[in-house]
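Here's a solo chain for you in structure tokens, the form predicted on its own.
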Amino acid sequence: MIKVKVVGCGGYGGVGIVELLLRHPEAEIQTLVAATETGRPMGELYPHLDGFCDLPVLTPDDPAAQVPADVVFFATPDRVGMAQAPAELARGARVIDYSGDFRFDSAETYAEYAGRIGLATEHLAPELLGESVYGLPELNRSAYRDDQRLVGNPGCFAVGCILGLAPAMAAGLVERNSVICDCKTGVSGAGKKPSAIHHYPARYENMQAYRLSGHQHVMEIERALGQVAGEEVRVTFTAQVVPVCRGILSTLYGTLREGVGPAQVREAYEEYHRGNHFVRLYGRDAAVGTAHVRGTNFCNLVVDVDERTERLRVVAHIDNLMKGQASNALQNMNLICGLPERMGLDQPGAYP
């Protein structure tokens, strides 16, 4: 059995991976760590886990939190993983980090990312960046080495945008700088910590765009799409929060290159995602929405061509807490531990 430690277990991303690990046939949760709400059983912190996971939530400095594990998930904000991952790796663990700490392969690229979003630009473990892999398997499964120790899990918005646009970029279907990402997320994307703008009266029947000056996931979207296209890509990205709990709906547009039609688009998407079990393709008439991926690792793509305006239109649906976070992280664990990629993940969600 794979012994697992979850750092940041108290947040939505942390409890999400705990839920998944409890159902995984080859993993066992060994240690739970958090910065707050410590000293309590996990089943008391989250009553739906009562009787299923009653391990105590430890502080980071508790000696029991230092016991070596086979895999460590950092369900933590930026700069936590980079500070603590070196010690976990030295103890022999494989590390999967939820934040932007290990999504980039050089200190210079990380500094550009951090500077854009107002973080300190110095990486605390730059020597590890070269061995990290950007953890979206459907994009770069072949980049995972047999001895992969470190994975930077992608940002939630980035997942839907990349999976929805990579086939078009790889096949050269759209003008590379014509791409628009119009993305709507549920309130859970802001995390568990209360704030005035996410207080129920402020959020109920209210929608708004935010971070128009620069969202933290734009750089990884442009970087991934540029690597697929073989040239620099710029996107216009707008994030909006809507009054639902979970789910991201990303409507993606790009101007088709001359001569590209619906048949060519469909062929490109089927070819690119042929080996990607967790990506499902639909036509324009499909009645699918975020409810149909809730609680799953699936990304549903409605692929369409607006022939009147000669634009590609792709609508991507993911659960921001699953494929946008915890279940994608578990998929990464399966890959780096030599397990079947779909283990513990190949199941439908709950509906309605």
Contents of the next structure:
4 protein chains.
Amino acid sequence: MIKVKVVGCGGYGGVGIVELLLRHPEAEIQTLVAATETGRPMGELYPHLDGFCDLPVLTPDDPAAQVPADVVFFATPDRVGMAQAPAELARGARVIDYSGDFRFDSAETYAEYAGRIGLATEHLAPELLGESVYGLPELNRSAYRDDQRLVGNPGCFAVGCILGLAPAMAAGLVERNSVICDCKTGVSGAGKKPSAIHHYPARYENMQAYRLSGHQHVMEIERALGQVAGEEVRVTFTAQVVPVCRGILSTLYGTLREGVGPAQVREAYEEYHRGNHFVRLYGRDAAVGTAHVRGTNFCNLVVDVDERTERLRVVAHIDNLMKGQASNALQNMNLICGLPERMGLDQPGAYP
Amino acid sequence: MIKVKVVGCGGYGGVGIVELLLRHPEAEIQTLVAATETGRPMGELYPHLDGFCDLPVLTPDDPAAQVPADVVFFATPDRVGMAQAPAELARGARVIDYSGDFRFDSAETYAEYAGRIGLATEHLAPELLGESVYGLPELNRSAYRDDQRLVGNPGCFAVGCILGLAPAMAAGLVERNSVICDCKTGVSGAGKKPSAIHHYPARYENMQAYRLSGHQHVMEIERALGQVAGEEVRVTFTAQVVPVCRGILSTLYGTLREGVGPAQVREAYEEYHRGNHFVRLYGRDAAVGTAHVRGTNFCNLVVDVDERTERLRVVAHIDNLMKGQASNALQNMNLICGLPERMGLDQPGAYP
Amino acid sequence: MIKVKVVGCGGYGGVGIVELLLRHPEAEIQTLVAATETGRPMGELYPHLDGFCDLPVLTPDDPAAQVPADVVFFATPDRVGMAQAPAELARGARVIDYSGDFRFDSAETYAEYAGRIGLATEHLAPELLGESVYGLPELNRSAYRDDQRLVGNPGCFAVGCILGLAPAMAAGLVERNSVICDCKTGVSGAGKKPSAIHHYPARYENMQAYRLSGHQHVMEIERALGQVAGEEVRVTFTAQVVPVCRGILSTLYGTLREGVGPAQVREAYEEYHRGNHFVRLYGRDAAVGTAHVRGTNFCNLVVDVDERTERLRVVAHIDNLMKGQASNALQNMNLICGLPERMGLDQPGAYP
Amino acid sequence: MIKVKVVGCGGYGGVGIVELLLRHPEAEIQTLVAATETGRPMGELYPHLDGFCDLPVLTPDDPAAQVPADVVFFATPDRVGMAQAPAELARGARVIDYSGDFRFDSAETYAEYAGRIGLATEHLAPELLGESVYGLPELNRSAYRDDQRLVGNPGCFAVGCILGLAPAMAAGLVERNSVICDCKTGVSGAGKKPSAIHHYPARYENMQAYRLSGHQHVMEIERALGQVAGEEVRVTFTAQVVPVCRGILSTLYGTLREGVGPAQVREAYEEYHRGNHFVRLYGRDAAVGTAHVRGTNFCNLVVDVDERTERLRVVAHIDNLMKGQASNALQNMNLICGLPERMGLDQPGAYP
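Could I see the form predicted in complex with another copy of the chain next, after the form predicted on its own?
The next block holds the full complex; its first chain is the one shown before.
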């Protein structure tokens, strides 16, 4: 059994990975760590886990929190993982970090990312950036090394945008700078910490765009698509929040290159995602919505061409807390531990 | 492997049991039958099952629908199961029916039930009523025979009310005719069929009571509590609908008998539910809500005494589609097939 | 024109009275005061008021906040109004306070109230308690003096419970200590301040009871009903929160006295509420819900008798921010300023 | 007083105009007509109107429904207004139609519209098309004639898209064929009739795109923008439904023409909407959402430039049942009856 430590277990990303690990046949939760609300059993902090996971939530400096693990998930904000990952790696762990800390492969790129969103630009463990991998298997499974021990789990918005646009970029279907990502997220994407704008009455029957001046996930979308396209890509990205708990609906647009039609589009998507079990493709008339991926690791893509305006339109559906975070992280664990990629993840969710 | 037929697979009760069977280690779905929306694969009717269950949905008279099964679930309205159960039993199946058809043990009792709610009062298979069992294991596990082959799965409201009040009745804690059940259900309890009152805008930010003149689940609550109490019990029952999808919150009141205090109450509940894995007990200060049982077979009970007014107050939380329907039905399948009662059910749900 | 000051304009109770005053033909908002988020125009704090109310939000000690007003609303937490009301009264204002500060008519009663809910028990302006009136006109319009200058606006839960039960108490329909109030509120009742339990994802698809150990509105319900009944009354009260923004659904139960039947009940309610324009009475089959009073000063009562158990059952519907708070406060303003009681309040709301 | 008849009073568009007329100082509802649910008072069909509007709902062929009115609103589906408008005009009424029947000025254009969305292409009153006006005052107030007696009220999606893009088109800010309209609507936009896809549980926590193959409002958007631009315009339009009741959030994109920057954009929008009281302009950092226009005739526009990609981005917020339907229709009534445009409309809504 793989022994797992979860740092940041008290947030939504933490509880998500705990839920998944509880039903994973080859993993076992060994240690839970958080910065706040410590000293109580996990099943008291999250009553749905009562009887399933009653391990105590430890403070980071608790001696019991130092026990070596086989895999450590950092379900933590930016700049926590980079501070603690070196010690965990030194103890022999593999590390999967949820934040932007290990999504970029050089100190320069990190500095650009951090600068854009107002973080300190100096990476605290630059020596690790060369061995980290961007953790979206459907995009770059081949980039994972046999002994991969460090993964930067992608941003929730990035997952849907990249899975929905990479096939078009790879096949050169669209003008590279014509891409617009119009994304709508449920409120859980903002995390567990209460705030005025995520207070229940403030969100009720309310939809709005936010961070128009720049969202932290844009850069990784542009970098990933640019790598696939083989040239620099810039996208217009709009984050919007709608009053549901879970789900991201990303509507993605690009101007088709001269002569590209629906058949070619369909073919390119089928080819690109052929080996990607967790991506399901649909035509324009399919009645699919975010409820159909809720609680799962799936990304459903409706692939469409607006022939009147010669545009590609792809609608990507994910659960922001699953494929956008915890279940994708578990998929990464499977990959870097040599387990079947789908282990513990191949479940349909519940409806309605 | 147990081969299973689901009749009425197109409704919420049907899709619920399909979801659960897909992850059950000893069962296999063999046949899906419905009265409408037939001829398509289940995974097209319910896109979240796409790739997980692509069996065709058959009409009841399709020859393929007649193949004998080990277990047949009737996820159907009143008076469907009673018409078809005899044939299924004759083919050797065990039958679990979701409706009121097999919840009562005599034609007279059935007639009273049916008459109260405006159904035809004649039972179509009265000879089976003697061998059916009321299917709430936490109430009457001992009433299941070794060769039990017919179960009347309880009504969703009844589950929470009975689990929340049976301990008090068994221990004689409250005046037997002082009981009030104030129940709030999510909209999925009304089923899949569209109607004016369950249209999205009509329910949005709307709470209301309904069927004040009499709800179909009252009689089974009274009968179950009466059997536990050893004397006739009448309850005031109020059904209310609130704008969520899943969940029933039942707040249950009873006047404490002279001299009964909190300690005795707590003890009675702990004793009664000691062997009931799927019942969790909490004190008045616990921060539990219906979200903590969503997607699970659990019933969470907050057990409280209002000492100022000398009343017992129990707050019961269930998922109406799970413990109130499909997962309880699966628990019944486990019991009558000689499998561990918790098989395929022991999962914590997802939060938030 | 009546010149109005609103203290605590930044909360939901404050913005509610501002909205109502903007359409009141005889009142004019002169001064807005708040403890936080000051220094900006009201229409920036609440963008729906942009262009309608762009007065600045002043700090309490701003000289401009001291300008005498004809009416001062304290839309503030407990113990703010009692500290500032004497000065406002001295300047000639009439005062309407939203909190528990002026709901009780003696220092002893206040102390009991405050003690129950953990506040300091000493009233800061005990000399005013004798002239304050409990501000629920449908209960005690006749208690308002001609020169009434101080009103304690009732608690939101109390409004529905009292309007729904006072007729029964007045007519002696029910056993006085048999009353149970099962109340479900939308989240806006908890106010504007963010907290973990009112964070959007924490409330989504979640229903729960809270403060089982004692709610601050119980005492005023008991006192009001006791005054009507002419003897002490104790009620079992349960507060529950459901994931809507606005609305309180209160289901009220009482054991009918020997010989009391539906006709007598109906008659008592019609008689009691005959002059109460803002109370609408319905029978058990009416399809009314909280959405039908949203945004209005109405209280809809479904009056029912459960004949099987000989209980009175009344379902009271209000908008917690309107009849439960701001619009009731405006009704009080009309009354104490000699204006028609319905002025500025007689509107139907919007649906759906 | 203007005497008003509402045909189609039983739908959401009908009840919306009834609510508004009830508070309009110069109008009086005289006749209510509907095709279904007739024979009952309006206040029984819509209980929030109980006591406010208890006129009976008449069938279209009821003699009382033929009484001449000053203004007739057809809150009806396509092809009802065109059949009945000639008779109403002949009786001397002014007519405001909610459907596509009178949004186009020639039989040919109508035929194109109708053909796109699968309706019969023959207009039943082609002789009236020349005198009808497209009823979006902020776009084309000057096109209303002094004796204007027929108005085609715009489609709900069209309102936000046109108000958000017309300034850019008028000032030549963007490439004319670069426009994308990504629109999210609440469920009330689908009307009152129950259906499987708008059933409460089917919409709960569900977001999805629909009618990707072509939406009925696209053509009027293209026509209006083309008229403003002075050349043909084609837009990519995506309709999406999110689980709220009211509101449309339209995010609008266009590629800026060479050299166009934020200052020029801001100026163009301010100039275009200077006289448009019901349009409010905001910068990218404003915290405005659809809740801030709910229940009102306002359209809030966040006007932004994504400088990295040189795109205009406008976020338009309306209440689909108000500015997207009923309140815009009332604004039209004011205009064609010579009343102040804002009469009965200048209200801020309620929050939260």
